[in-house]
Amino acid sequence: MTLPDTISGLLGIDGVVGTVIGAFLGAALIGTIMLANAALAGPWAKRKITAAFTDRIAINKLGPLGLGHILPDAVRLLSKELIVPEGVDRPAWDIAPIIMVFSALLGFAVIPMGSGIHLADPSVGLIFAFAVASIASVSLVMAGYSSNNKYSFLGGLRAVAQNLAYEIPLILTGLSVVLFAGSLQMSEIVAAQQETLALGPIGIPAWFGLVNPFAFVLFLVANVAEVGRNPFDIPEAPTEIVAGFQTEYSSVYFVLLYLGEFVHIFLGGALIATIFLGGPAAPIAALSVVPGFIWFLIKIWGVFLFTQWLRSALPRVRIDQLIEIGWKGMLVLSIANLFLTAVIVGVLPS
């Protein structure tokens, strides 16, 4: 049973009206949870993690562990004057930040986050998630060309080049998981990972990240490039093109772009958790007493921690290196992985 069905049942509302109300409330609940996680990650966790990696203290004055800084930072950013540069192409300039956030939030509609915490479960759920996540590239292009700024325009062009170079390997690697699961439906992909594999005397979960670690690494790297994190943060590259596509944005528009980046990181983490790490499943049966939703959050925060580690540990690659890695490396490896997976699935007993 999906979350909208559960909500409409609790409210005692049947029919189309119950479905609509349940879907609206369920979407609002999931959206609020993901936005809250992104708000925690951006103003607080990012700074604390980076400080830990670089042997600094970071924010610590307000509240326990500096958590009290989140609200003042939000008020400070939202209360700043919204400066609209001359010559911007409106309404494209206004719409771009909104698309950035909602394209990421829409992807969570098909992600199973735990028992009954699933907004929708279409038969093409994985394709839907890939499709709506890629809409973010449109917002980057819109922000770049509409800002009437050469640095913003360069950032938009880089976003297009990066998306083309890494979107294809990302999807091809995801399709290798589909070959194992035999379905594009997210719930079926999670269900296919519920068995236990015997590794000698040790039993390990049949997560696709363990069954095919090569595909897992490929998807992880392509996802980092897709969400524009170091060493692939070429579209904004602060030391090269000021701030790239977001150079001319301030106040609430900057907050939307900044928040959208972190929601996309969590969407990428949600996809990795779902198709490679068993979704909301616990790593061992003994830990199943912990609710699946908690395990799901732990996994996506683990992916976020990984992106922040890369940010502190690796230098940014040049644009030509990024394109070469994507087309000459990732694409070739993802095609080879898909081919080998098809061969393995074809010879395995059904």
Second form
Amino acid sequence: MTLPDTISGLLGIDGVVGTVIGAFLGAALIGTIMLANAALAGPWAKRKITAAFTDRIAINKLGPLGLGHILPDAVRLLSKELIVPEGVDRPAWDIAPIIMVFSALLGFAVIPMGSGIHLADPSVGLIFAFAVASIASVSLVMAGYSSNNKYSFLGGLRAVAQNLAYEIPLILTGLSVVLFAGSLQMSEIVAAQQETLALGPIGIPAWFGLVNPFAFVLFLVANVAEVGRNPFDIPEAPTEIVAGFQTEYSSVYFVLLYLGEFVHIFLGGALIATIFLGGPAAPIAALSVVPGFIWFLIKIWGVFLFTQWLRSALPRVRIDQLIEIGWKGMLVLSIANLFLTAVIVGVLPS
Amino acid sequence: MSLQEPTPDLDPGENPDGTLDYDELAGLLGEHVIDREQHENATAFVVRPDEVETVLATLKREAGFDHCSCVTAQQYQDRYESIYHLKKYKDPTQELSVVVPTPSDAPLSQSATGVYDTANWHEREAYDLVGIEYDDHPDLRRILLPETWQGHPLGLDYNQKKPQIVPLREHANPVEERTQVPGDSDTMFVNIGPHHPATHGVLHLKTVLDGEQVVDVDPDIGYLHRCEEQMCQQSTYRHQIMPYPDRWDYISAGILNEWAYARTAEEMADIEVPEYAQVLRTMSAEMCRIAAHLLAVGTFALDIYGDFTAIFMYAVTDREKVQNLLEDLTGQRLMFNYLRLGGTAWDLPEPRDEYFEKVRDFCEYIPERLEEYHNLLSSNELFQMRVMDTGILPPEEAKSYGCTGPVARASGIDYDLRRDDPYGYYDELDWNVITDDGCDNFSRALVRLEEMRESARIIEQCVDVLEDWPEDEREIQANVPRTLKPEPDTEIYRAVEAAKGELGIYIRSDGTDKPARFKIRSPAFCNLQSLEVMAEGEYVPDMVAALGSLDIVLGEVDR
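Starting from the form predicted alone, produce the coordinates for the form predicted together with its partner chain.
Next comes the full complex, and the chain you just saw is listed first.
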């Protein structure tokens, strides 16, 4: 049962009206959860994690562990003047930040978060998630092209080049999982990972990340490039092209872009959790008392932590090196992975 | 089999003992030499303004003067004068000055750019500040002052009180015409800086890009010009000049800079510095070098990683430790003002044993930390992928551009004034000059890392010496007259090995207690010129890396 049905059932409204109200309320709930996560990640967790990696303390004055900084930071960012540069391509420039957040949030519609929080479960769920996540590239190009700034323009071009190079390996690797699960539906993919593999005396969960670690690593790497984090933060590259596509944005628009990036990282995390880490399932049966939603949050925050770790540890590669890694390395490996998986899946039952 | 020593390869005019035979050199130039002058550091040949290129080319090609250290320009009552301070990379004590007088009413002199690439910026500066024009110069524009500036501030007839009035229309969009590219061109013009995260201050790179590749880069400097030369010309030798050098390379290289002035002025006024003070100077200067190199490596990592990572934090933390040592010694953390003519401001802090222990701990700590930096940086494969074989500076180009310091040493040029032109206490100590043949961004970072190890060794040996120094012989200051008035028309050019390279100072006295001309040869200024060679044809990120590996400080570039 999906979230809208649960809500309409609780409210006791049947029919189309119930579905619509349930869907709206469910979407609002999921949007709020993810924005709250991003709000925690952007102004607070990111700083604390980076500080831990670089031997610093970071924010600690307001509230426990400096958590109280989130609110003043939000007020500060939102109360800044919105500077609209002369010569920007107005509708595109305004729409780009909105698309950014929108595309990332939309992807969560098909993610099963456990504890019954699952907005929709279409039979092409995985394809839908990949499709809406890629809309973000459109917003990067719009932002870069409409800003009428050369740095933004370079950033936008880099974003396209990068997304082209990494989206294909990302999806191909995702497809190898589909071969295992035999379905594109998210709930099916999660269900396919619920068994326990007996590895001698110990049983491990049949998560696809453990069944096919090669695909898991490929997907992780492609995902880092997809969300534009070190060592692949080429579209922003502060020491090279100032801030890339977001150079000219300030105030609310900047917040939207920034927030969009974090939601995007979480969407990447959610996809990894769903197709490689058993979705909301607990790693061992004994821990199933903890609600699935908590496990889901732990997993997406784990991926977030991973991206922050990379950011603090790895140098940024150069644009030509990035493209080379994408086309010559990742693409080949992901195709090889897909074929191998197909062969194994085809041979194993017989 | 011959047991005979091979005859050392001597340049014409070079004596076997490493000194110069100026008569032979003059013979080499024939009638181009119209007169000779005696400067404190070298003999000067006076040549005609239309024969500069011939003379310099001959000296470079036949007599081995491959290093044009500095070009000084000045105005006398009756003439203008350009002085080319020539040296050899193989032995910087073999010096020769070429003086080119030009008449007051038509100060036109032939450019040396065809012989030494480094002369390009030096002559632009001479044109900008003094007003000498150079014939055949490829690009004679102002370099430090804005293009709309009226007059030449270091000329004798310049009226300082006259306000600089620039009509608004000239300033409406000062970069507009320069940003125009031909309509059918595929290139893009980008202003990188003066406000840009990677320019290490207020540097402005006028860059032409073809896609992501750099077609042309033209550094625009002068945003931090603070008239340091003029301020020194208006200050007395004895006390007033010494605080200024701290402000040139302000990234904690203060004492190294002060030493440049101290060495020049002491040699000019024949001041003998007590040995004990020389040890103190050597120790404190090397502490400054470590601090400067730590920041250089930290910011270089920042440029490559694109984020404040552990390396930057570690470098700053370690720099903090050496700054504490310097603070104990000098009472200051940045603008030390520790050296005095003829000695240092004060002795080591009491209790001495405690201070020695702190310094020793630090010297033992540095090699341990270097392992960490090597683990984080030089043995990191992604890092290597980014910086190896990028920003190539071939040795010949480096020499022609007058590169010195770690930049030159990373191009395989074995040149370090501490060893080749010894001063202070360096020749009594056991240490090595680090060189690397990589010529790339990676080598430059590597040379800096390894130089810190050598600096720590020097400091350690200085501590040994200081500890054993008899208590009644701790003389920190020579007898220096209260007012210094060197003989009129004494001219001297002297350099020391500062953090970025050869920091030279030219002083001409006019018999008063203030210098008549005070010229600073900034190593970062000369090194920055070579950015063109490193960056052209590379990607933007590599240009940023090359800039980081040059380790410029805009305070020193612009002075």
